[in-house]
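Just one chain is shown here, as structure tokens, and it is the form predicted alone.
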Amino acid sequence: MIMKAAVVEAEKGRSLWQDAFQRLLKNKMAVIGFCYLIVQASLAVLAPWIASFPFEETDLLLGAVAPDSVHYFGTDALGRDMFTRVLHGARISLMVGILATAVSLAIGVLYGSISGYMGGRVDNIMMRLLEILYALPFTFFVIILMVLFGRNIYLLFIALGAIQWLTMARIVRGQVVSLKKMEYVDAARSMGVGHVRIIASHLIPNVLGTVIVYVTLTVPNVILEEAFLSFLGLGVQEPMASWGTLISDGVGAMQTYPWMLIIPCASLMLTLLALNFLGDGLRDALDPQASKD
């Protein structure tokens, strides 16, 4: 009976993704980070229904008041509810982080996979172009775009994504260079499978583990860059707010109204910590060497 149970268990087996998921669940900090992100994202999505006050509503007679039972996070100098504005700021910051990372993902994975698979002169030219782009001060490039074309949030998605794809492309290219020498790729070529199908069906799916880990590290970078631009006044326009604009407003009033700075800073810090904990957990879970422990 014991032998039979062992055989049944061996037949069932577990995929690499299932094995990685089990290792991820054992990482308490990664699980806590993931749960926090789920709660934060849910609050951001439900902000219009959760918040008791419109995010743009001002009350000059009320002015800035400390956190109380009515205004959980207090109000700013214009009498706007900080709880509402922090939730709506989370919507903007998380949306910028996710969509800009999606732009980075699409460009970087495509560019890197083509470069790594083609090799030779094509790879050499594509990598030299990548190195030239690395030398450009892209942060200033984004600032120039925002100054010339206005503080358009959709332009912000594209601009931030366009400066993050370079590292993504280099990582994917390195993975593809090693994977294209595998036997299953040679078998696909011998069967007459085209280059596009090999890249799409055999190479890209096998670099997803590395890409997923890098994505969790790219999102906080993008959020920080958006916060930096908003802090400089080049981010989203009033009355909309992101965590960066709230922090910028709070800096000017930190001595008189400290909650205006502390609360958005804490929201940003906790979200970045959660993303980094999740990224570290995914890295450990998807590391092939971890399966030998």
Second form
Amino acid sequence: MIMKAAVVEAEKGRSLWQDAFQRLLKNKMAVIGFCYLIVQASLAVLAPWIASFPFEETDLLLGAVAPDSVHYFGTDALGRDMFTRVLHGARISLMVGILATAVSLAIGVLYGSISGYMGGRVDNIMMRLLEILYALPFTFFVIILMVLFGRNIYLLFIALGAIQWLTMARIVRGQVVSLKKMEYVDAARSMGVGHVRIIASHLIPNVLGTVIVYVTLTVPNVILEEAFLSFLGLGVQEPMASWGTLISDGVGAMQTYPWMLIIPCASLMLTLLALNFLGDGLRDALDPQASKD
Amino acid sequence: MGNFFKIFSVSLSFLLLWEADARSYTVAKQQLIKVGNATEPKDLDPATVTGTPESHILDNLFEGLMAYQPRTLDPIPGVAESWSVSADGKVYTFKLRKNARWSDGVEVTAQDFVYSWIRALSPKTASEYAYQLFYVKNGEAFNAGKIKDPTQVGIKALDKYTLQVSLENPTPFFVRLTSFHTYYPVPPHVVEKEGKEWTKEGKLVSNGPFKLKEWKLNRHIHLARNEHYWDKEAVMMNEVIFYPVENTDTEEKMFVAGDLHMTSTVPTLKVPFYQSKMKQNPNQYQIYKNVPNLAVYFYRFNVRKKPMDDPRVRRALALTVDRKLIVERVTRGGQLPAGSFTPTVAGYFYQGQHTLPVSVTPEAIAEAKKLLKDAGYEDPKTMPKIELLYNTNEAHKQIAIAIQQMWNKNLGVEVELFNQEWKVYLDSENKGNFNVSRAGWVGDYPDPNTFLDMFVTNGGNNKTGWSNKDYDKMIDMAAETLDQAKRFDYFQKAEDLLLTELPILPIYFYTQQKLISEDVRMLEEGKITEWYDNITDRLLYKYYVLVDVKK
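Having seen the form predicted alone, please provide the structure of the form predicted together with the partner chain.
Expanding to the full complex; the earlier chain stays at the top.
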């Protein structure tokens, strides 16, 4: 069917999503945060081409030098270029952030929406189970996983994601419980639409706003947790580096080579700040009611 | 001398003025020293423990037949007043002093030593260090369960104060050995009553300058003066507290905050900071101390696994590690690059020939490449993956990274690093789950035997799977010889074999680095002097004294 595109377009109203996007653009901090993240992410992706040294190459004769025109961020005690290592660290840290969040998103949304939609006894059992999992100390859980399956960076992603989904599931469940009483869900049900379809095409798209906001807050959480695990020596293995391992190395050199601590800390902090600004902005944009107070 | 100390300890409560070195000071009222002790001891049973954190505590709780001079480590009378040896060097007779007492007032007798040594050797005790007593006649057979009757073992109490020890071979360093903790006496009247629980707080009874006052798990171990100690007049220190601080940065922070008088080590990355601080104030009493140690830092090659089963591969790897660069640029604590396995320490009487080059030259790289080619690994990528295991520690990590890079750069060999927590790491090493693993060995007594008898076939600390009949023979011959020159000759031959076959890769000889408060002084010949250490870092607080330095 051929249509006169121009006419239809003129009549088209702005969707809720477009509204939200407009509101987001008005939030300066969120936009700055977003731009910073884009730059940081592309630097991380392009690290092997941008960095002037291989990240594992040591230069023992050089040792630790302060930032200069050759080594922009200085070098560590073994003469490895910090600029290179911070960029490569960003690769690991951001990858952990994104992948672990994706894992938590997948499990959390599925679990939460099933629990909320089914209600009754199923909901009760699923939520009690969740509470039991909440009670498990997360560090022990990750350490046990590491000991059982050996050290593996992908396992780390999964382990971190497997812990983050708990809160996600609760949020989604709460939303679904209130959404499922809506008329459009009743309508779908009375037309004989199956449970799976109702969840997939009616409920999940409607909780997405809340979920997206929570995701932007989960990413920094996961990055911090990876940093924490690496700090304990459970994260990535040398000579690879994440921001966590770089900071952990830097703490020991605080008095002697302060740049080894300051630079990775600053990178981590700026990224977390940017993510938080973006998250805040998204929340205000997607849920204008909440931001009025 | 005894009299002098008597007056001295009585007048401790008064302030005495001393003008010995540059700054004047008075003896502190409170003689309580707080020291960092690396890790929580597994136990305090002299017969079973093997680690240095445990021995640091035991050396102050107990005293053997012989004690040792704190600077030179020469044997000096301990529980034994004197000793004599038979002409063939195989029978030692020790005369015990009559005033030696346990901390509960019970007498220390020759029978106590017989009881303790038999206990340490007994298969029931299952001590990893039992082999320290294998020099005693039938000690090994009794430990293996081949001899059931303990009276067959060469330890006899001739009377209450006379102990006779028969040895398998003339062992010239035997007298030194009796000051080692496996040889310490344990109180039979307590061990029999309490069983395994006897080392617990409130139960442990000891015969050294100090007794156990408090043991708070993972917090501290608190020792107090033993009022029954025979030489208590010479002891100025009243209390010692050991803190099990695993993290070297935390330990350093505790020291800076004034919560410790002495640390067990210095974080590697802080070494340049303290060195430059001392250069700026050369007149100030030094807080950073660096003492050469009778200890070697090395890597074990697991010769049971490919590719380390081939001596050519091991040699190629050994040739391409620049040890000089490692001590100068990575560890930076004045360590000596190791071209041999037995440490070269000034004042230590056996000097192993450095047959391994300590720096890497282009010729060495060419030779190493040729060796790899001969071993069938012309393309290093075809080599089975090498895993380098180390126990979690910042300094070990730095060294492992440096060596990983050296092998990669010089030979193109890929190495993967693995770190494990101390107990897991020991387990992996014992089970042979490694290609290359980090290791360190500190001499138990100042004799090359403590280093070289490790690598005899199936030795408890061999762990490499390496076995060489000629090597075993050399170590046996050395044990049977009394003539020092000949013994050293055998040791040198054994060491040459070790360095040709290379089941191990020596990296450097340790130095003991510490941070020490300027209030810590030591006693020597009745005088207060600056702090000093010995080459095996055995710390005797009996000889320590705290002072208040005049600001």
